[in-house]
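For reference, the chain that follows is the form predicted alone, supplied as C-alpha cells.
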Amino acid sequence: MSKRPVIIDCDPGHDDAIALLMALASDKLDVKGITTIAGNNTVEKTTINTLKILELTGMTHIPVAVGRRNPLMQTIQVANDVHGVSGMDGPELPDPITKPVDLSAVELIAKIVEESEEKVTLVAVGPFTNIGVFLLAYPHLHDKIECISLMGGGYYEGNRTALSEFNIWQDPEAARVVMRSGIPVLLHGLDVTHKALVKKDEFSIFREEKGPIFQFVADLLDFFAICYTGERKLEGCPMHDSCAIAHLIDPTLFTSYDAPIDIDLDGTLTRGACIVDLRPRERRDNPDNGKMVLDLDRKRFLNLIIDSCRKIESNLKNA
C-alpha cells in the first residue's frame, strides 16, 4: 500500500514532539512537510523545537516552514505554565543546524498540495491559524485535501475556559473557517485526549530502554508531568496531539461519531466552545461535517508510541 501524504502543522510542545515521532516512524504516513505555528510558545521557539526533533531522528530532508506569529484576531498567549520557557523544556538537545525553507507555512502547504498527485491529509495540532489562512487563500485546492485531522475542542469540557480548549481558544475564528470549509474533519478533543494517558508508572518503560529516542521521550514525560500529575492531579501525561496522528495510522484505536461540528464566536461565556450535535440524526439542524472522537483503546495507543520509538531507534542504528 502507498503511504498517505500528510502535512503536519504543529507548535512543539511535548505532546507535539511525540506526535511527530509517531508520524515519522509510521510506514503508513508520508510526511511531506511540517509547518509551525505560535501556540505552546512563540513561533520562533516552536520552529527551533521542530528542527531539533528532525535532527534527532535523522529526518532533516522534510521541509519545515515558519507559520503565523499571532492568531487572526488576537495576540498569542503562550503556555509556559505547561511546556516551559522553551516550549519543550526537559530534554537537552543541541541547537539545530538546519534551517526552515524560504516559503511561509501557508505557501509550503499550498505548494505541496498543488503538486501532489494524491489527495493530501492535513494534521493540525496547534492553533488552526495556518490552516485557516490556507483554506481562505486557496479555495481552489480544497478538493485536493482528503481530510483534516485535528487536536482541539471538546464536547464535555474545556481547559482555558469552562468550554474552550487551548488550540481553539487561541484562534476561534480560524477554527470556524476549518469547520465550515466543507472538508471532512477528525476532531480529537479533550474528551479523548485526557484518556490518552501515559501513566506515571509507565514512564519507566521509556527510561529503561536504550537509545536517544527513548531517552528523549522519557525527558519529555518527566517535565510534562510537573503540570499534569503534579498541579492537575491526573494519573499521567495526556498525549493530546498524538491522537490526531494515531487515528491516521490505526483508526480502530478510536471510537468516533459522525456529527455536525462548529465553533462559537459570539457567546460571552462560550466564545471558542466546540459545538457538536450528537442528538439523533433526525433532530439535527445541520449536516455532518466530520467525526467527533470520544474514546480510545489506551493500552494499544501506548504500544503504538513505544513501537514508534523502536522503529526510529532501529532506523538510526541502520543509517
Given for the second form:
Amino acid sequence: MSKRPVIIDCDPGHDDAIALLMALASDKLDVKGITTIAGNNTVEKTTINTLKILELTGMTHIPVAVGRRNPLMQTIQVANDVHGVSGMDGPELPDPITKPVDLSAVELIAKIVEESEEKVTLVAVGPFTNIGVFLLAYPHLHDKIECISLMGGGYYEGNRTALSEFNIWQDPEAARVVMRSGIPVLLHGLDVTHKALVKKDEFSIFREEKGPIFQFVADLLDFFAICYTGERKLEGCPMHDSCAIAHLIDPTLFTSYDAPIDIDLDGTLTRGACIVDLRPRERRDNPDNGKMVLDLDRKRFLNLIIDSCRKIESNLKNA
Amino acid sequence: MKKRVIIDCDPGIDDAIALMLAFASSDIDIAFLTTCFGNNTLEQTTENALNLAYLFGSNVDIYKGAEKPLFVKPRGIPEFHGINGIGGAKLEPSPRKIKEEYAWDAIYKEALACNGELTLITLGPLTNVAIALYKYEDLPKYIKEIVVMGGSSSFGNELPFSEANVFSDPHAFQTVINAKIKVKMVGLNATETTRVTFDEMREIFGVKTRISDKLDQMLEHYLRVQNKYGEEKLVIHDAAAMAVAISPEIAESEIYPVSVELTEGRMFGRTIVDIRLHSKAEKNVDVVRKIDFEAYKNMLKQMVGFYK
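For comparison with the form predicted alone, produce the structure of the form predicted in complex with its partner chain.
Once more the chain from above appears, this time first in line as the rest of the complex follows.
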C-alpha cells in the first residue's frame, strides 16, 4: 500500500512534538516536508525545536522550511505560559546541527505539491498562516490538495476567549482562507482535543520505558502538565495536535460531523470562533466544506501514541 | 406557597401550549400576562394572548409591551407560527379588554407589591423586561428569578448558533444579564431534549377536551413547519421552559458565564456560554442542560386533562 504524502505545518510545541513522532513513525504517512510557523513561540524557536525532533528521531532527510514570523493581520503572541520560553520546555535536547532549506515554508509547500504525482494532504497544527498564504498565492495548486487536517477552533469551547482557540485566535483571517478554499478540512477543535488526554496517572507508561523517545515524551508531558493540570484544570495533557495526525493514520478513532465550517472575523465576542452549522440540513445556508470532529476513542488513541514511540525506538536501534 | 409569576409572551403556538400548562398548574399563581412582538406583530400576539386566556378559561389581565426591538431593526414575522401566529386556528374572541398600562410599568408595580417574591417567565424577546430595567433601576432587587426561554449553548435556529428570541433582540437579553438578576436560561440546547414523537403527541394530546380541536390545529401546523425545516418529531420550546418554571426539579442546570454577541454578523445574537474550566469570567446565568423527558411528558398529559 502506498503511503499518503503529507506536509506538516507546525509550531512545536509539546503536543506538536508528539504529533510529529506519530507522523514520523506511521507506515501510512509519507512526510514530504515540515514547515514551521510562529505560534506557540517565535518561528525561530519553533524551527529549532522542529530540527531537534528530527535529529532525535534520525529523520533528518525530511526538509524543514521556515514560515512566516507573524499572522496576516496581527502580531504573534507567544504562549510562554503553556510551552515555556523555548516553546518546548522540559526535555533537554542538543542544539541542532542541521539547517532548514533555503525556500520559505510557502515555497516548499508549493514545490512539494507541484512535484507530487499524487494529491498531497496538508496538516496544520499551528496558526494557519502559512497554509493561508499558500492557498492565496497558488490558486492553481488547490486541485492537488487532497484535504487539510487541522488542529484548531472548537464547537462548544475556546481557550484564549470563550469561543476562540489559540491557533485560530492568532490568525483568524488565515483560518478563514483555509475554510473558504473549498478544499475539504478535518477540523479537530478543543471539543475533541480536550478528550484526547494522556492522564496524569498514565505518564508513568512513558517514563518506565527506557528509550530516548519515551523519555522525551515523558519530559514533554511533565512540563505540559504544569499548565494543563494546573491553571487549565484538566485531568492530564491534551494531545491537541496529535489528533490531526492520528485521524490520517486511523480515522476510525474519531467521531465527526459533515458541516459548513467558517471563521467569524466580525464579532466583538466571537472573533476567531468557528461558525459550524450543525442545524438540520434544511436550515443550512452554505454547503459542507469539511468534518467537525467532536469525539474520539481515547484508549485506542493513547495506544497509537505508545506504538508510535515504540516504532521509532526500534528504528533507532536498527539504524 | 404558590409561586407568584408574570408571564411575558408572544403567542405563538408554543406560547399557547405553555399558557395551557400555566393556567392548569396549581404550583404557580399568575399575576398577569404581558405581550411582546416576536412570533407575530405585537397587535397579533396581544390578540392571541387575550383569546388564548379566554379559551383556557382564565380571567387574567393582559398588558401590552414592545412592538419592536430596543436598538435594531425588526427581523420580520417568521413563518413558523402561521399567518396569525397560532397556526391559523380561529379562536373565539374574548369579551375582555387589554389593560391600559404598559407591560413594563405593570411589571414594576407587581414586583414592588410582591416584595422580592416575583418570578418572571419570558417566552419571547426580552424587550419588555429590558425596558422595565431601564426605566426602574431598582427593579432587580424585587425580582426573585427570571426564567427565560431563549438562547442556546449548542446550535441555534435563526443562525448556526443564534436562537430566535435572543436573536430578535440581543441587547435586551444582555441587559437582563447585566442587571444581575438570577437568570435561568432554558435554551434550545435544553428544549431540544424534549422532542416528542407523533405517537407521544397522540398520547399527550389525544384525550378529548374542550380545547383539543384548537390545540390539534396549532400543533399540526407547528409539526409540519418543523419537519419542513428538517427537524424530526416535535419540540414545543416554550412549553418546555414553562414546565421548568413550574417544576424546577425536572431540570439539570449549571451556572456559567454567559454573554450575547451584539455585533451584526453570522454570530449576532449568539449566547456565548463560557464552559472553559479556567475561565475567570463571572458566572451569571443558570444554564439548563437537560430536562427530565418523562416528567415533562407526564406534566403535559396531566395538564391537558385539566381541560376536560
